[in-house]
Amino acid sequence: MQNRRHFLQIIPISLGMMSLWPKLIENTESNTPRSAPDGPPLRVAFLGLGSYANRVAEAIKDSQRLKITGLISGTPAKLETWKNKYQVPDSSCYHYGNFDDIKNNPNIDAVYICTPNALHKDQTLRLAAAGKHVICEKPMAINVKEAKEMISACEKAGVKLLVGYRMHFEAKTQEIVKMRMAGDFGKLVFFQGLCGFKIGDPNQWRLNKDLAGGGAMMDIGIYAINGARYMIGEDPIWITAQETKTDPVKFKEGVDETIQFQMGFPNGAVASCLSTYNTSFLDRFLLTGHNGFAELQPATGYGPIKGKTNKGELTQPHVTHQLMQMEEMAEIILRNKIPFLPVDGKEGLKDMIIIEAIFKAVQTGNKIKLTWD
């Protein structure tokens, strides 16, 4: 292939036609799975084959650094088609009543559990004891309890337990942190991080306290939670929070809305976020200091990433987000490759405490003081 250089020595291009080349090179190399890597690939298998599920296994099907190889599923039309599709022998396909008995199937290293919120405790502690890792999608538990519980589990069983931060891989986002750990931005000052969209079906498990643990906070205000930790890098030491509710009707007692909530950190530095279920259009992260600023918008989507800075744009190449983020996990479960950003239970659990928080906040009115051993 020629390259950029002879490009554009034998084509002419405007200057208006440069200004894209960044774009151009983001929309092309969008679903590159890495290079096989130096070892055997991790083989998953995934508890629960719903939407997102699905989107995983798209992305990381051609991967040589992962291979699907178990499934499990309360739904035998969803095995019947997984299991065709992907190649995975009916040995090892499980529904929710018998997948103990993956203890027993040497070619399953690890379990996504892509379900409700709510099974999230119960199927991370059957998969430690069954001695497979764990990858788990956020939030990890519905309370801090669940998570706790979910961390001794797995580190009793000697198995890691990873949580479905998709977001520590992407690229602009981990430029950022890399500008504000060499200082580029000075004392920082400000975060808000804005995460919501309007939620359809009013029957929905995630419209049900029982299986989500709540409403919008658990589904997407926990963006901004974390993004807020990895910008500012620092956990917040208090937490005020209040709730509006338009439709009690739709969204039922202990189910959020929209919440409005702040955040303080060691360093002076104040968070101003919203979660919502009620407005579309909400995927924005800024964060400023005394000497510069970065803004994300979208922040949290599947992509691509867009993202500023007072130095220009960020033009780091789009990966798709499912693939670089179980590439990566496939190098932290195999071969103990240390992440840029934790994405590990204690990682999950620090969130569940703040959401605790938040919630504690909206019901009292006051303010919520933090401390971290």
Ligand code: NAD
Contents of the next structure:
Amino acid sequence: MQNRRHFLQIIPISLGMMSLWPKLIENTESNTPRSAPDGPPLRVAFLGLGSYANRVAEAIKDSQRLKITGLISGTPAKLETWKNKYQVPDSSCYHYGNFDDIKNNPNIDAVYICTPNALHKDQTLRLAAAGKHVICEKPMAINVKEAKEMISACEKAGVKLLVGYRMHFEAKTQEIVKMRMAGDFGKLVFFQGLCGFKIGDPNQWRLNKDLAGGGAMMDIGIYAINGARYMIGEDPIWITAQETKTDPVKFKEGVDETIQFQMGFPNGAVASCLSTYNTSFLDRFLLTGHNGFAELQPATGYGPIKGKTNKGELTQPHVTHQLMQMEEMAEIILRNKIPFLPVDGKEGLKDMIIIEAIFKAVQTGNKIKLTWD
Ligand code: NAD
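Switch from the form predicted alone to the form predicted together with ligand NAD and give that structure.
Up next: the whole complex, starting with the chain shown before.
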């Protein structure tokens, strides 16, 4: 994500610099698809052909475990480019008005939603009604109510709902979680999650509450929330939070610029996190316990992720995150694989519950208690 964050920052500075971008990405990413699966590949359609969809599609284009078989976009020119690039027939190209017809398309198993956050819920409901599995980008929705509706619609339709938590498949992240599970760090004491980038163009949808559902927290702070949960291995039971805003013109009412928040966990560990659109390249996790520590920096960017523990440097090889995520999701959807860290709708709902609690803590100044059943 370092690349994406950087991209979003440079837009207002120099459009000329954009041409440097693909090269930078090529130089830092390794794309190593796995061997053919025990069964057919996942036939996936993309809904929303923006920057992240492009990244995912590029990452999976040589995979034997996935095939891009459908496209949904409101922009005919994008459909034309994608259709030629990925050899998708006209009969599997849709626009936002007619994509319910996907139910009659036997060549599409799942749809990957890569649109602004506030569109995820309705699109998920329509895809579930069409009988297609859904992979939805994070945040899965803009509030708890929507997330619950999405889960129940997919359950009712008998389709799977997965959330694009790519870090759940990342090797160094998983190694730390395995060490924590093995008790290597001893009794956990503290987690720090710092996530942010300096956002550029004031007119982008990420700064529009109606489309984003908030500001930095929905987009980038969610990594600190989610990270605290998988690093500590529990869900928080209390939350406190404080907001600061240096630019109320750019960050309008309901669009958070910077929020610091703290979370308490049943095992006694405490997390202290920062979510911000007002500082560059902030991407760091730290987990400490009585017997050791783990550190990741960058922790959630597109990689390579770097990290160490009290036992030394983490050396697991980098694989393009989107490739790893999608190849694993193909197994989850087609062959019911249980992932090491969950990526289902209920996992996404937990983060929505926490985000709502953070917003409530900011508004009231109160410590918000959470119960999980
Ligand atoms: P983007 O702006 O580049 O693309 C959004 C796409 O949605 C565009 O193709 C746009 O045309 C389309 N769209 C449809 N209706 C729209 C509307 N009403 N307003 C604006 N755009 C509309 O955004 P993106 O960076 O690709 O983000 C898309 C989703 O992916 C978001 O939910 C974001 O949080 C998520 N994302 C996840 C990661 C990750 O690492 N998992 C990284 C980036 C983005």
